[in-house]
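Let's start with one chain on its own, the form predicted alone, as structure tokens.
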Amino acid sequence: MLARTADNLFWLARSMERADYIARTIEATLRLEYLPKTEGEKTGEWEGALNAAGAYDSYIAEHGELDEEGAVEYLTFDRTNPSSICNCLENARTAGRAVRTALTAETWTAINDAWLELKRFEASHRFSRPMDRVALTRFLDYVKKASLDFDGSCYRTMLRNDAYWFNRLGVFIERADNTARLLDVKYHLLLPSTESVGGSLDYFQWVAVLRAVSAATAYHWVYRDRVKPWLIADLLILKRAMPRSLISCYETIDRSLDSLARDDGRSGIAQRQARAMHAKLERASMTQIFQGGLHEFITAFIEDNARLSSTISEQYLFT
């Protein structure tokens, strides 16, 4: 496969996954907005949402003062934000069109339909800014459905060849990064200094995190206990059965890279890095992670994940 084609497949998948994640982050943040607060209390929900999307610094540089309306606009339709939902879906469609012959008809239809629907939302948004909560909820539901349609069409219709494996790599590199950032943001930004860990606000914030990754029901199935931060961290880091957990993502990344190596007839640095990260997660325990510091563990993971993405690009995607 041409490096250019592989690169488009990889970033197509990352863009669709990122759009879904940002939609879920906004949805979770809106839920937190409904929680009761004391007068004048600031709990940092939108700062956390922008940080989780990697867009806080650019937002402040562009707009200065932070408020809900500005944050929602920046994360959804603002073309100056490279990671806005609008740009993610636009980039996905551009990449998909460039590799149209490497996609099945169903996969291309899912991508193109998402883009056409985006144009309709954009046209409506120009005449009704800001969006009310009903319109925003409808938009976020559409984004999540578009991502599910894309992911499902890939899984059900694509041959298990190099095109499929580059697609999977894009999805799970992005998903691992998103899960890690969401956990880190919760620990460092959402809980106000005046609120005790384990308090009512802390509880609802963690429930919002679980809902953001569609894991609220899964949590109770696995632990059959009230919401506890260390159990949520365990679910999202070390539980293989949880599709968005870090270890589950790396099982798929490891398998995808091994499949590419088998088809290509040779292994490389990317395979070795992925195996090392997977093995590190397999050996880890939550006791060790918390003793060493959850923030430090996640920071190292995000850096290693970004390094693997760069290695994949150098090994496969650069011409």
Contents of the next structure:
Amino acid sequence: MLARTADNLFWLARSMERADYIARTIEATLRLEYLPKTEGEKTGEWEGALNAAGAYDSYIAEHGELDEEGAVEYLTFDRTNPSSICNCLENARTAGRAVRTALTAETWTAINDAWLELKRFEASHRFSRPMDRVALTRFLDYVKKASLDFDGSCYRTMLRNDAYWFNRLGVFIERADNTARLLDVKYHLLLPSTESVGGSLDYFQWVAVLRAVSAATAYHWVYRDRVKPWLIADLLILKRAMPRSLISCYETIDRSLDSLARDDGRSGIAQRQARAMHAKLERASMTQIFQGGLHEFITAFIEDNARLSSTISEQYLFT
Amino acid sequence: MAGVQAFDEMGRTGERTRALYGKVAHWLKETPPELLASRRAQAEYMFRRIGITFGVYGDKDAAERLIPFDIVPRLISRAEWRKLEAGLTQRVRALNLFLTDVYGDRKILKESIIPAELILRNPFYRPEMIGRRAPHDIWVHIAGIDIVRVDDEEFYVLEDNARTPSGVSYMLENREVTMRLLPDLFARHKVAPVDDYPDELLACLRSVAPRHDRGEATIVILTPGLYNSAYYEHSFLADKLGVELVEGRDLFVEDDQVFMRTTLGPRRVDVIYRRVDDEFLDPMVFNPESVLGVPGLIGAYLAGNVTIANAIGTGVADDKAIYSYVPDLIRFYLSEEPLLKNVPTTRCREPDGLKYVLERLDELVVKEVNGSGGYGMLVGPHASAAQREQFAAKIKADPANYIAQPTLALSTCPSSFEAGVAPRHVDLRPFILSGADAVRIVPGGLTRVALKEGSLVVNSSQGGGTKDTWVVDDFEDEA
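Form predicted alone already given; the form predicted in complex with the partner chain follows:
Once more the chain from above appears, this time first in line as the rest of the complex follows.
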């Protein structure tokens, strides 16, 4: 396979996954905004959302003032934000067009349909801004569905060959990064010492974290308990059954790289790095993670994950 | 010839319907307008959804425009097609021999069949190829020869496209869409299939691989990239052929061998079906600014290690001044009479010709010898006095750059619009594949239609559309 094709497949998958994550982050943040708050309880929800999307610094540099309208616009339609949903979907389609021959008809149609719908949303958004919340919800639902259609068509229709493995790597490296960033923004809420009685604002923040990774229902199935912060951390880091947990992402990354190595008949640094990270997560326990510091653990993870991404690029000649 | 009623391939209202079109005429009469409208809407939806788009230069908003598709098929009888096929085969054989000669012995110049400066001063003549032969002596592997008709007897060749002709993806997609939208009408005709084109193209490209005992040849399609107007077609063909679609940056040359960068390291390339023009192919030889090409590619080509299709330097056979000599080329190289006629062409480079053209600008179509895509031409009868005057000045400044032809009353075919069914002018571009082993032509080609009422310009960059083209058998029996 052409190295450029592999690169595009990888980033195509990352862009679609990121669009989904940003849509979920906005949704969860909106729910927090709905909560009745007293004057002293200003929670900086949009600051958190922008941080979770890695867009806080650039937003402040560009706009200064932070409010819901500004943050939503920046995360959705703003073309100056490289990770806005619009840009994610646009980049996905550009990458998709460049590698159409490596995509199945179904996958291409999913990408192209999403893009055509985006053009309609953008056109109507031009005339009615800011978006009211009904329209915004409709938009976010569409983004989530677009990502679902893309992922589903890849899963159902692609040959299990290198194209598919690069697609999987893109999805899961992006997903691991997203989950880790979300944990990083909210880590102070998840520390054992902050346990408090249900019904507090914190409680709803924890639920919002779960919603952002579509895990609110899953939590109850796994723990059969009311929402406790350290269990959320456990769910999102170490629970194999949870498809957005760090360990679950690394299971897939490890396997995809192995499949590539098996098909190619050669294994390299990327395979070794992924295997080491997977093994580290398998050995880890929450007690040990909290002892070493949750924040430190997550920061190190984000760095390792980014390093693996560049190793893959180097090994397969993307760059 | 303005004002002359054009030949309608179905038969005008009030005239007898041609037997060939019996079932189509019946279908157009019987189908309620709402149903035709819904078919048109479905067709547009299908094209947009698959992403069959076409870029138009200089129009930023329309960066991805659909080429309008007209749902009414254009019919050609098997007998008509046989005549065409024989004529097209003859023509590309002569063009290939001509190119071998031009870059080789130059017999044609020595015997003064055509003026030497037409070749030697031609901007598409490549001195780098002097004394070189193309692998297997095939230069024009893929030709698109534009055909028009003015009555039910003759086909005329309007243009030879011997560089990187496009449109074949529309031929194939139009058929897919028509089969889905008009299954009943389709089933009532015996339509020759076209979907073997990718296999034929692959066989053609395989046959011209350099002679190396390297097992199965590695073939790639070279595209200028995403922003090229025909990018859709490039990716479509790569997909159908099952070969890599590469850009210049995906290839590199080492020891006069071409490699592509893959996830498994370099892989040797044997045949490049390029959709990049000569002058951008290799910055070391041609345009040094080009980032679309591959440094060293021409060296590898001249060393005989890679086949480039179409070959380098075929532009001289694509030129409209040379076009006017093609019947002579056929006689010279094949000792045969041309089976297909040329449109009578006046060369402005000849003083008598220039005088003739300037006196009749309001009747003639004037074209730049190297123009394409409908750019740089004047349709005299449709131009204003001011436009004609401007054009006259351009011709006088550089007569050799222009040829003129009578304004042909191109034949018309029925097209479906919101306001009803109406005749529109059409042409036909069949695609002729020349391999080392055979000449292959898929029956039919791309019918282009000038959708604007009265317009004679069918180019998609100038508001033209396309139709599916059916080569049909045995129409008399059931008509």
